[in-house]
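Starting off, we have a lone chain in the form predicted on its own, written out as structure tokens.
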Amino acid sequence: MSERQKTDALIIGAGVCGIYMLYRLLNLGLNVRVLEAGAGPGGTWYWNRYPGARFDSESYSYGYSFSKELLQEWDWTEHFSPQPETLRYLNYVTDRFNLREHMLFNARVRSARFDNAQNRWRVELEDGREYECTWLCTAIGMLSAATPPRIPGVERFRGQAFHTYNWPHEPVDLKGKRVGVIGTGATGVQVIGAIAGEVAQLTVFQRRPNWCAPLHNSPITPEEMATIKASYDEIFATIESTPNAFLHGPDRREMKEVPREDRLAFWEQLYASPGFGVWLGNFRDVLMDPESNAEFSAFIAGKIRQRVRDPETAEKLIPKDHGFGTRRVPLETRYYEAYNLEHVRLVDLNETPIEGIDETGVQTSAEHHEFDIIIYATGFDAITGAFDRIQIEGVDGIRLGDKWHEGPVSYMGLQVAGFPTLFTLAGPQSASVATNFPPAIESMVNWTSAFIGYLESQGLHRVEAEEDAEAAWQQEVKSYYDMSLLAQTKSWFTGYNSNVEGHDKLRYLVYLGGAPAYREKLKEIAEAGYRGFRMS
């Protein structure tokens, strides 16, 4: 390209968020281009192709709700959709609404710089191509910056090795192989349960165990799908009413109000139910009161001991440093049962830490483990990591990474003072990162696109969060951490990641006030003439 290509709006990312934002901005009559690093749309569901990858929210609560025709056209085959089906769905939506022609694939963004004199963003791709726009929207995902482990010798291994996020697109032959999995977070839990029965030998390296709960997935029959299609109005009304935009809302009783025999029966019912009910449908004080949380954690610990035959292994799989639900709960299928197989072994890295990786495998302080394949399930630089990998410069050359060095600040998770006309969709401190993503992101995209439509109609092409509004939002976000058990646990919700230098302290990444409250605040801001934004 010999010159910079000009558009009204640029969207970085063609995942769930970017696809819908493109649809909305095109309906405003804007000239829009999506810049996507992958070879096709899908975002998370394009990259994560590891065995076992699937929703942990019900399929029919994860799909878009904006089109009644789309809802009636698409049939889900499982209550919790696997990655290949979800990717087909997002491609179907892309083509159903003629969005693909506005997407540029294999287009990884290197930098975005605001030209204060021209009031435009200048965006450069890694291959040197350049774009220019008024409205710049980031739809780069919450968990899209994979973090490989910081282990000496990683590059020396001669077998196959990859992070779960970068699972090869071509088939990986696991049958009869010696496989090592490093990490037991959400992706590790899924992949371990999926491959344990296929490989010849599986060694799991665990640093911190997670509280996991059964997914209880099952196929959706044609009759069930017909009932779901007839019930979408009720389904999405339920989603709008719950704090986390799932089909599961908290029981408004306090645990201590319920006789022990009755609450145990209730917990048995939750544990046997599909989805996040065991986490989000519990008594309202389980995630707020330490004593209530400790009692429910003991109940889940008992379930782990029942499912894992070897008592020593079971104890290693039970977290001792945090209570159930104070980190995001991985939902699993046959995860604990995997450790009952003779060829599956759990290595506790607190007892025998990894010293390095060499040509043939992993060396711990106790022994050498030889592998054909090593899978790194070592997580993500959550929420801010994808922003850090793009050089974003606002007014007077201020870098977003520098402003967020001690932790992100924003106004409503949507704009940052000093970065005009940049909308950080699914950014830090918004409601979407703590909720069922598509319903929450639909609300944010609807609001943001309506705001852009308003600005366009008024001939206003510059908007920026006010510093006072940003500071007030920071305090509100912090206030919810102060009253929640989540803030007392090291997790990606609280900004911790041992695989990222400097991420060893509390950072306020997530708005914990709930999706309904967040939507109400957005509504109030709009009705007050978009209070907190400086427009010109």
Ligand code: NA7
Contents of the next structure:
Amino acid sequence: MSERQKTDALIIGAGVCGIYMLYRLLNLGLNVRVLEAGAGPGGTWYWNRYPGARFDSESYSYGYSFSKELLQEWDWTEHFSPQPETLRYLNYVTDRFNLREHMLFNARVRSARFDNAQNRWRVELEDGREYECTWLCTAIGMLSAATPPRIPGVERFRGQAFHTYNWPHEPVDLKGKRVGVIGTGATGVQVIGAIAGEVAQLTVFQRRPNWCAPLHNSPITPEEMATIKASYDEIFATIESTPNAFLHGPDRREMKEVPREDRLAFWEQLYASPGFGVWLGNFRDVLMDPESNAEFSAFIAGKIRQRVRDPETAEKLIPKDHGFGTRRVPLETRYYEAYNLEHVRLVDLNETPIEGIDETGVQTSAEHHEFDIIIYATGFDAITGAFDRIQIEGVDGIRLGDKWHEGPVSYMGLQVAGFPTLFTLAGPQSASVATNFPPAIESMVNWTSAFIGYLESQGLHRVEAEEDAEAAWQQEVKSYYDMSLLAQTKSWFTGYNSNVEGHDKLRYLVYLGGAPAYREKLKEIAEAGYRGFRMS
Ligand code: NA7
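Please could you give me the other form, the form predicted in complex with the named molecule, since above is the form predicted on its own?
Whole complex next, starting from this chain.
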């Protein structure tokens, strides 16, 4: 057994969050190491290499804001950056700030155990290497535990098959191929739009349709980029002011107070605009009031009927079990038009469920579909899945997986009682998931690194959420679910995943109170001497 390596801090994950946390902790003068399962930095943008993978956030709202120099150096080439460019960006940041030498790649963490006597975490990799630290920070992603479908025979298929998250690093030749796609969430919708024109035959297996809206991506000209660079102060001021840290904030009017003709004109304008405006820039009651929501859903259904030529297919693509925006809205490029192509077919799994997968393809209750390639766009064990894949043990050997069995509990989504000195950055019940990730991540990283700096300066090396503070945070997190239509819909936001045992009921995964309220709470806690944390 090699000797255990000792550091002040360990960060698990070198994605958007881990990269920035590393930068901050190095600035505190700490000895830090990042343990990353991939062969390079990038996290989400390292793994998701499927065709069509790109931001649904405006590129210039997704980049880091912490360095004015970085903002001026980096040129985005599209309003919604594609995955290869984003991966280049994250590599650029890594090298720009000399972070790579502190990162260990191909280092998948198997377990993390708290040594109560020493106040230290002991972390073991899957290859047996061992590390030890005071400050343990997880930056393991909210959508990083991919879930292939639980379908009998899935391992039998002899063609190529991959989950979108594990898309091969070598180019996949789709030209002239018979391709099946299972899943029509944000990922499936991106893939389908991107490959429909290229493949010989495309069959989409849909269990539940989602309400999708056009992304309206376009290139950024050098002149536009110069204007963007000159406007970063205003851009980040807008991001700070909106509930979800996007460039789109709700229209303060209620739909019902706007005359019908004007609301339709407004909706046409939203539908024709790039990005999430159609979801997050809508009348404020559209996501709160069932009647307003139903009216807007009918508007979008009309758009689907206009864009899809075959009326029967169009009806299948219109969700009937939930209203617009109550699940994550996939933004699409030529998604609905794909179904107008002769060689693209939609299979509704409610009519003809999948019975199994065999050597040559997919068997439904009605027929056998032969494929060269099957793409599983079947989603993630969201938010808690990445934690469950590491054996995390706190005081007295208590397991995080056991504590979270009925759903996660935390204080501010940042700490869990019984797991001292572990910071679950961008973890369950923080504001990150319900927002544009990077700005939320930046505020959490800023706060946590300042907290660690404070503790270090006081000679304090153990910090733990108090049980009362944790319980109060549960009530607060729950209270927002009670107010939102989103909570009434089954999706990964509310903890459902048919491919994971037991994930068939509501779990309170996300703080839905908005980024400004979350930041305000963090500030108040710090100003009150880090209220709710036991420090020693
Ligand atoms: P999602 O949004 O969870 O979508 C997964 C899709 O796969 C969804 O349409 C599921 O249908 C479908 N699915 C899952 N399992 C099966 C099985 N066994 N059979 C048929 N269909 C299945 O994941 P995405 O990757 O698209 O998006 C995740 C987030 O990543 C996204 O919101 C962005 O923020 C980035 P269901 O709706 O459950 O009936």
